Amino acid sequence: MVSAEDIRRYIAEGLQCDSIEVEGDGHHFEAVIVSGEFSGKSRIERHQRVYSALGDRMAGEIHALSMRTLTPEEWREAHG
């Protein structure tokens, strides 16, 4: 069974990131991830690199994911 510490090692792996959370039950994830390459893409490309950096897992060990993504700038006003 795939762990949320998984997850966050495989789309650090691919995508490169200034802040990865994920927790989830071992079918279920939430991640919230801040990445620089996020800039100037919409929510659904986004949300593609993500998946880009997840590969094949999202057809068989990762079951179910949502994800916030965020730049940097967007996470430092949402946090201020």
Second form
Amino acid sequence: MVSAEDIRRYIAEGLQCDSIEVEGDGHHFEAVIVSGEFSGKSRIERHQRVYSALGDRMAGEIHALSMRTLTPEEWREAHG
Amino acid sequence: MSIQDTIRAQVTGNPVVLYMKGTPQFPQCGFSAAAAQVLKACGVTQYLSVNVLENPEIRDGIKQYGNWPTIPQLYVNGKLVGGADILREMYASGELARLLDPLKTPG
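Form predicted in complex with the partner chain, following the form predicted alone:
In what comes next, the whole complex appears, and the chain from above leads the way.
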């Protein structure tokens, strides 16, 4: 079974991230991803970027992944 | 007609289309239920919902069509708006209500 740490690693391998946090129980996962690559991109494009990092795994081992995708600036605003 | 043509016809022939697991009345996945709920909360009750559990070809085809690997998916005026997370964020910020306001079900 895929773990939250596996997913964190898969995303980190495919996307330059400032930070990634993943929590989950093996079936449903929640990720908060902060990346400069998200600048100027819509939410759809950001999620598509993460999905492309995960590749075929989204069709197979990962059943459900909730995401919040933030730029470093948005992250600071939300947690300043 | 290929499955991609069928999907194109659905999303361009209907202002609001929700691809989901189950139906708005009987959703079979929590994410699909949440998507149907935010539509209702925005006053949109008349829309095309496609139960992908009953349409395996569409279930596969829709993932390619919008380059989006998960269900639910909401299309408005032919454009992919998002899945469950994006709909929730857009609902919370009021963006979804603004987008859907012209498409509200009268009455």
